[in-house]
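The chain that follows stands alone, in the form predicted alone, written as structure tokens.
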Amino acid sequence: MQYRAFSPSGEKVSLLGLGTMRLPVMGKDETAIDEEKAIRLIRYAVDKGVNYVDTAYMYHGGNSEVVLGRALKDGYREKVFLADKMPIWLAEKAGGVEALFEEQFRRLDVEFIDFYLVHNLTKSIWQDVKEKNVLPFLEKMKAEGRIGKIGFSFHDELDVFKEIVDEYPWEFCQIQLNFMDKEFQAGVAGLKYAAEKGLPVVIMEPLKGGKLVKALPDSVAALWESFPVKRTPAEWALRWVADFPEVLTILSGMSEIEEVDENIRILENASPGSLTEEEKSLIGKVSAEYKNLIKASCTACRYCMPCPKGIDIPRVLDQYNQWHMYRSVRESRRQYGFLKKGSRPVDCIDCKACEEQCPQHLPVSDIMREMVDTFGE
């Protein structure tokens, strides 16, 4: 296992981290974790040298924290850095910030969380964090020995990322990064900016929720196969992320022991700067080919909004394109489930007001019906 140093304190963190958002489940119910299989997988990863394990309050409908806590019994808690996140938008429903925080500790059944993040920061959530005095509360919890390092995970634009980084003395951050998302959200520029500010960076979605490794389009598979160096799609994707020296650890949502073994093998020797220019060029060609598969050329101009039924049309169109690009069934269904009930494609009334305003002349109503046919109600 390769380890990278957490600056400035120097802890050795495994380059491969275990994310617990995609644990093995029973059937199609993402809340129904196969507990026996999940615990076996988590402990296997730790036994193999993975020492950074990440969870969050809402993963698997709240069951990820519970199952992870059980997996960390029998001496496994002492072997890992445990990371958890506070979803401030759920604090009121949970009874307040303090109540939500305490519930996480009850679920995990631990006394200390090493890396504690404010979850899913966007411009609006960041304002909410400040108004609710979340950070002074976390500082108090740190002073009392309940949590270690304070950080944040991020899902917004680069300028917002820089603003958040600059407004508080964070100790680390977590961003989404893969070879398809070089300029998405914080992206590579955000990775570099955080590093310049002295922030270790945890990477999530290196395989884009498995989309970069499953059900490859023929044209993408042909590009990988054309290169003289033979690697799996997962190896190309993980090595692309690991090539950045600014990366502390790479979270992978593994659900099979075989995936643990493969990812460890891939990252054992994935040192920064090890990709050749020819290899980087190949990855660039694959990225371009994926983009060629975009079916609805939505530019997110939002001229189609507001929808009379409250449907976030650009978001649905993005999911539509993601499905046609990657055909990742589990991840696409999970993302589809995030759409608000009452304002999903099934609620489209075919008024075509959006189509009248769309500069790209997209058949939005037809796309809504196709989404319903594909994913149901």
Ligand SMILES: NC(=O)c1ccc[n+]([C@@H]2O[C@H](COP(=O)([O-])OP(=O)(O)OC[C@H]3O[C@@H](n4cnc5c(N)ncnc54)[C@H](OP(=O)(O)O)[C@@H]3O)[C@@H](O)[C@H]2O)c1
Second form
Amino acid sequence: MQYRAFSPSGEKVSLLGLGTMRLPVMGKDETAIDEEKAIRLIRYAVDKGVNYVDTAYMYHGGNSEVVLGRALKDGYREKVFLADKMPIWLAEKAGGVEALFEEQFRRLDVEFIDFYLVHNLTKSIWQDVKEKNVLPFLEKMKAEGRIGKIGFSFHDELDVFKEIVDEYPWEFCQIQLNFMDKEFQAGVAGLKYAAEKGLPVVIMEPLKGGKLVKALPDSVAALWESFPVKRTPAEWALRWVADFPEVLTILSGMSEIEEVDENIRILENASPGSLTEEEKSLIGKVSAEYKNLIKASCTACRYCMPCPKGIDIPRVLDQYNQWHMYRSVRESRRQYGFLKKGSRPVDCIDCKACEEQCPQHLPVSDIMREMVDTFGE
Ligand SMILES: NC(=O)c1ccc[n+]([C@@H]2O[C@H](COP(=O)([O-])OP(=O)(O)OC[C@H]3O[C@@H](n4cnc5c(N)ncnc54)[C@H](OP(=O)(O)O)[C@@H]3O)[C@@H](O)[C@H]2O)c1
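Would you mind giving the form predicted in complex with the named molecule, to go alongside the form predicted alone above?
In what comes next, the whole complex appears, and the chain from above leads the way.
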């Protein structure tokens, strides 16, 4: 296993980290973790040298924390850095920030969380975090020895990222990064910005939640095949991320032992700056090919909004495009499940008000129907 140092304190973190948002489940119910298999997988990864495990209050409906906590019994807790996240938007329902925090410790059944993140920061959630004095509370928990480093995970635009980095003395952060998202959210520019400020960066979604490795479109598979050096799509994608020296650890949500083995093998041999210009050019061509598969040329101008039924039309169009580009059933279903009840494609009343406003003349109501046909209600 390759390790990278967490500066300035110098802890050695494995370049492959284990995300527990995509543990093996039984059937289609994402909350029904296959506990035996998941515990075996987590312990296997740790035995092979993975020493950073990441969970969150909401993963698998709360069961990720519980199962991870069980996996870390029998001496495994001492072998890893444990990362968990505070979903501030759920705090009220959970009885407040403190109650939610305590519930996480109960679920995990641990005394200490090494890396504690404020989850999913966006402009508005960041505002909430400040208004609800979450950080002074976390500082107190740190002083009391309950948590280690304080960081945040991020899902908004680059300028918001920079603002958040600059407004608090964070100890680390977590961003989404893969070769399709180099200019999405924080992206490569955010990675470099954080690193310049001395902030270690944890990467999530290096395989775009599995979309870059499953059910490849023929044209993408042909491009990978055309290159003289043969690598799996997972290897190309993980190597692309590992090539950045600014990356501390790369979290992958592995659900099979074979994936753990493969990802360890890949990252053992991926040193920063090792991709050649030809290899980077190939990855650039693959990225362009995926973009060719975009079906609805939505620019997210939001002229279609507001929808009388409250449907977030640009978001549904993005999901529609993602489905056509990557054909990832599990991830597309998961994303579709995040749409607000009462404001889903099935609630479209076919009024076509959005279509009248759309500068791209997109057949939005047809797309809504196609989404219902594909993913149900
Ligand atoms: N803070 C946040 O807001 C946030 C958001 C997203 C993620 N995260 C964290 O970051 C972690 C990593 O993100 P991610 O789970 O999206 O990672 P990812 O590596 O992009 O995607 C994981 C999926 O890729 C597939 N996979 C992994 N290795 C593979 C291999 N060698 N060959 C083929 N398929 C492979 C698996 O699909 P199958 O399961 O279908 O086999 C797995 O579910 C999450 O688990 C979570 O802990 C945090």
